[in-house]
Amino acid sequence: MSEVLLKVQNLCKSFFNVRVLRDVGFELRRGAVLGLVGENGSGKSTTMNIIGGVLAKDEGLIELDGRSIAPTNSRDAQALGIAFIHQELSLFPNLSVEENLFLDHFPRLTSALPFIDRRKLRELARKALELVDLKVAPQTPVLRLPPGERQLVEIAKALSRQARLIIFDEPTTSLTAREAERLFEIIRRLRAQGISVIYISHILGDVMRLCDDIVVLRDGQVVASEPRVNFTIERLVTLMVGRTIDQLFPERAPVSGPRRAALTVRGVSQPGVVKDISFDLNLGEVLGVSGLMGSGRSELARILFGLDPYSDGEICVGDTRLVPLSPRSAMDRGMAFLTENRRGEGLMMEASIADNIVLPSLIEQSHGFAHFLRPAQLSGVARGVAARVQVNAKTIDRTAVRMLSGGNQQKVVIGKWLLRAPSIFILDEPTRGIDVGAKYEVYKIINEMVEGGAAILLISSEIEELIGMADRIMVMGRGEVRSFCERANFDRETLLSAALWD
């Protein structure tokens, strides 16, 4: 039996006469973890979608166990022993955990009648959940699970199919640090059992600690394929972006002079969500918000923007109290909100880039008492914003947002709010799921806004990102503010300790 499980040679793929993969080739050994890295749009997902049967290749050869394969759909790939865990989860929130796990192959009471054997289903579901150490009742509706546990259900679904090759596409995106460590331990167990893994991630530190070999893609081509010991994070970054990045976070002058509050929050509470939240967000500063998953960070952001209610306290923009609080009233007072779920809440995936950019500003861009719209003017405005945030697309009027990479989708979300020139910008995980090059561009946009006098509330799960970008950091835990930390006193261990304290 050959040591090589998967062999890819000269893989090519084009969309609308645009070549996105050029002679991609690599090998994956049995029981090995192969890291696949590259900027958004480099061809990682396209390559894996071809292997996973989601897309058809134009040219090239894929061999599994020495046999040429060409899966035409995900069911074909599963039959070959290939499981693909996508970045965007494919779970049905209205169904139970056990129903999601066995949706396409329910155990039946008899082979003749289409009745589900519920007892066997529950037993099989418990065994599948044990594979990822997830202690939830199989009959629990998925919509009741937090994002991290939903990700683990997706992983359990793949593991229950006895796959020989498992592809993980950004699997830690929605996981806490503890859940991520659990995932890494699962991957190590898979490797020990002889199962091969392809691990795609923008978190290069995780790739370096987890993988045996690393393949780097840039512009649809393999620029390096070597054992992990040959790489450093600095070399990976250089190979990915085609240039050196001297620092991950662009320089910005610190806040100076007297502080003037843009947003004042006093005693904001909502039972079971947040409790007695008080802080000031000043013009010309970045206030970072740190905390574990479930600490109340995203819930607070939604309350501030008027998406969710609060029972006590007050929220003021400048000297004006927002009553009643709603997204429209928040927007009218110069607030903007970038949600952590860009695909589900931040974008119309089937609409064009231009339509997404101008959507929040249609009233402001309209004319007359009847609010007439001028398409040519809107198109010109959208092109200007797209150029400002460097969206990589040739025709923004005809290109659907779903066709863009994750990094470019995030730029569209940011761009649509920049068109309103907000004075207060709430950013919830603005760089989640995007590559190091796109992150740097997002950071530059944040700095430009702050230097222009805007106030930024930056929520992030990456402590290094907060340390690199924030002027102050507010640590949250269990829906409460634990502490504040000034830039001069930033310390990773101190911030973690405050977040973990009970």
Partner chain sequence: MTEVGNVLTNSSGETLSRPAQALRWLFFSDYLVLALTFVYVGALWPFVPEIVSLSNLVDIFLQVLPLFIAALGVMIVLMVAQIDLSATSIMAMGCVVGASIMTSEGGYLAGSPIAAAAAIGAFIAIGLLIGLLNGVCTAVFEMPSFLVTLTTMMFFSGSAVWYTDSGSSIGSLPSAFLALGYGGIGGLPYAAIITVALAVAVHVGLTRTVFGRWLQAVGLNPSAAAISGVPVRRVVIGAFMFSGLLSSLAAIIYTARLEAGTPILGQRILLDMIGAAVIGGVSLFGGKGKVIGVLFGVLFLSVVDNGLQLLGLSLSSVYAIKGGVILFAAVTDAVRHNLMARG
The other form holds:
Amino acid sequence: MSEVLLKVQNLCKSFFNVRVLRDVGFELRRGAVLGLVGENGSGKSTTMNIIGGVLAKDEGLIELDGRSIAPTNSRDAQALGIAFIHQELSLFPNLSVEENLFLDHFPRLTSALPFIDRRKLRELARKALELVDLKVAPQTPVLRLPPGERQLVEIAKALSRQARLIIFDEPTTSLTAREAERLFEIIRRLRAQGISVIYISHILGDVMRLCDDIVVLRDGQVVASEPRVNFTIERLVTLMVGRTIDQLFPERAPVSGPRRAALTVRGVSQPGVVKDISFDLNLGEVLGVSGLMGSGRSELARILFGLDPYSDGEICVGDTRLVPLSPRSAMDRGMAFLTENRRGEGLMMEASIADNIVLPSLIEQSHGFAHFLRPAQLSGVARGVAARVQVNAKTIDRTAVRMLSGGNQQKVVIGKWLLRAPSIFILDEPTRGIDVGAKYEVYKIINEMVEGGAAILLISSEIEELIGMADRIMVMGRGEVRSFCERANFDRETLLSAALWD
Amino acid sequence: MNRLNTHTLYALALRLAPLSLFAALFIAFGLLSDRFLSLANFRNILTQSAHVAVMAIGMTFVLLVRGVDLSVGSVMYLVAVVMGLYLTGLPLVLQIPIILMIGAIFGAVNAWFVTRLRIAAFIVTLATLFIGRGLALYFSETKMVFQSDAVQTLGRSSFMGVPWAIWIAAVVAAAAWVTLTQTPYGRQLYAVGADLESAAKAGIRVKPIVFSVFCICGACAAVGALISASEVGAAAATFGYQMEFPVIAAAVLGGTSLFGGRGGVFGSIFGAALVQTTENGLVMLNANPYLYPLVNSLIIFVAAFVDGRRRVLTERLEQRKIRTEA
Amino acid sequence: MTEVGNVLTNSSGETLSRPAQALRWLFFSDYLVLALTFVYVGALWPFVPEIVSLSNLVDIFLQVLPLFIAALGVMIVLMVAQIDLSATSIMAMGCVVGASIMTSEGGYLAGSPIAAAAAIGAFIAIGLLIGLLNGVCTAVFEMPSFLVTLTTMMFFSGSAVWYTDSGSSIGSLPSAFLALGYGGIGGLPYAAIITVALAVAVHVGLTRTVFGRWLQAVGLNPSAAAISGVPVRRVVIGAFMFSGLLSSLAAIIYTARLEAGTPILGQRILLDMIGAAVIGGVSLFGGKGKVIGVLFGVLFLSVVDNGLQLLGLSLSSVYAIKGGVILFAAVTDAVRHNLMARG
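Having seen the form predicted on its own, I'd like the form predicted together with its partner chain now, please.
The complete assembly is shown below, putting the previous chain first.
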């Protein structure tokens, strides 16, 4: 038995001809905790999904215990002793803890008959729960457990299946500080028992405290793979951000004149979601919003656009307070909202490009008492917008949005809002999942709007993008505003640490 | 904290709604009719609920995986017709497995369309509702179909002082309870109902499970036909007509969700008793028979309303929290 | 079925032969149903030559009219990915209430010159109210629409029977009202004029008004529609009310033809309505529906119905066959949907 449990070599993966992993390689020792860090889109999740059997690799070698493996689904991976604990837990809330633990291999009374041996089940469950130090009755429904304890159940499940390698993907995002501490205690205990752990997190402080070795990924490549003692948080940040890939951001003409607030937010709170959010968004500026997934940034955007409720505070557009706030009232005040979930909430995938573009503007384009529409007028308008955002498609009246590339789909979403000439545009991850060329075009459109005097709220997990585009950056964490940063003081590392520090 | 308490109270109120409805009906009927509150009548209600209970148990299996079966009334009629026309020469012990097969095969047809072609269960079973009844009417030529002596005796006699109808319902209930709570299949069924995709990811064989519940529901409808036909002694052209209503109502009133993943055997039996008590009470009061469907539909409405509210509530509680307020 | 099977297997291959291509086009087009109608008539012709006689065609034509109106209502609700099973009860309820207002045998407005107009108002009001109830339960209380409308169907069918106190029918309707049934102007039946006007109105409404586009958007993606400022709940409620309105208009024509108000009006046509809409290419998955498709669907079902009657089949077989037709339509819809999704 060698000391190395998992060995990854020359792992490559492309999606739609875009390379997301290039020659990724690292080693994981038995009974060690390996931290995997990198910005969003650096390839962490893809790497782990390949090891966990969710995705197939294009090229490369994965060796577990010296044997080459290629799991094709999560069951395969499980059988090999690999457990993958996702950010979204896969427990069934309507079943009890013990049933969740042994759902696909219940102990039976006799092997011939399909009856569950309840006593043995409880005993096994109790043992599994002891491993993670969780003191709940095995028959408690999962519904009643707080998120932290559910996570522990998931770990117990992995352990009860003799997992030799457990992958954690951002395990602490929905945990309280105390629950997280308990989780770390358990991970240390696993290590002592000889189980190997891969720990993916944005929270670098945790990674430094917990891990024996750290692998840093950037743009699908390993930029460092060393024992923890060689790192400091500052060095990690520098490695993650890198200096080589300075993206091109189009120039923007400065907007002169005094600052005028387009959107004023004061003390907006909603229990369990955001707390005491206050800021001004001025005409002619881009306000960047930085923060991790689950920091409340997307939730804030939904509240601002009237999609979700808020219990306290006020939201004013210009001088008028918007009550009650609904998407329609927000739109009538010149607001627009590009959601982070393009397929689920941004587009009607089966409908044509033109139908999608005109949807928010139908009332404005209609005539007469019954809001009649003129098809020729609508397709003319849609064609104008499609040309402005440069959607590449032959017939915008007939091509279904489903057939377009991600970048073109995003341009359609932007186009549908441009048609309304919004004065306040909330953009949630506008460049997620689109290629570099399309990104550049999206940035150009944003700049044009700002030069025309519009106010932009740009939410992004890419620090580079915020630095390249924003005039000011607001950092969020745990549903609160952490800090503001003016353009003159932009510094990648401070920004990144402000968002990542917990 | 305050918020949580109102939530818990609200959830409790929703949970108790069917029970309170039952109590209210009970008191109302008791006050209005002097014959309602008697031992003989309770025995009557129980016997009359047997076939609804059995069918509601079958429906529970389907509802648990987020399906629905509107064709149960037609299966019931089809089985009664086949039994009365073609199986009269056979002893009961042979008739029973044959009708179970008929019910299960009918369910398998529903299941095939739902699982293979991914057509919404309500539209498939709405179509088979008409096909099944049409087929049965073709056999019976819309005439009254009389049952064999063996079947009729079953309806009249009892064992250890308890009518056979109740024994049969009890056996079905016990088998269903064991299946749902004491076998891996049963627990996996709940997982499928909670989240089909996660269940598939967790390595559960989803399709066979969804397929099987429709067969079980069909077989239960066949048992319901046996009980009901043995009591009536014959099947008219309206036998089992619109039975899907009381059956779905019984299951949902018993706490089985239309949105899958929640429910159980005992709840459905309680629901059947509630539905049948209403009907019995209306008879006792000599109410206009045209009122029955009105009352029945109101009960279903209440059940569906409570179920919908409860789902909204659990969804809200299940939402991921970003921050935990101190 | 073999043809469908061929299209399926060929769809994954790159090269399609010309006939296969034509079949594939037909399978996805609105005209599939029309073609099937002709095939059906052609197949039955040798056995029942009277199927193409003028009087029979006129019969079919008259039969199509009210069913078409009702099926358009079903289509509008299917557009928002919901279903309305309550139409027949709206018809029954409207029919008995309307008749009881205008009948000369003790009606509330017996003999009054506005009796017929008031009755028509009652029909329409009942349709809109039941539609409102369905819509509110579905959109606001988030109850599954099939169960809501099954319940309202049962409740109001029962109410109609209860209202007439035994299911007896109410005759002696004013002649001004009866004219809507078979009367006409210049050889054109009023029913035909009303139907054509409604069909044009629905077509224009769907394709050339904001409401029509909103129906489509809500059916295709309710979340995207909400974010684009579409008042989703109001659109769903509106769809149910529209459906109720169309059902009540169909009921007016049916009642005028029956010359009586009866609580069993429309009981038999639930399947025909849904079947016609689904077979006419209205997707159960929402967002897709055309007036012309529904017209073909209604035509197809009416011709099937007529042919079966000419063949002398019993009512029970007609029942079973219609159920089969619905299932076939749903299968076609699912196959189309799955093929499209694979794209």
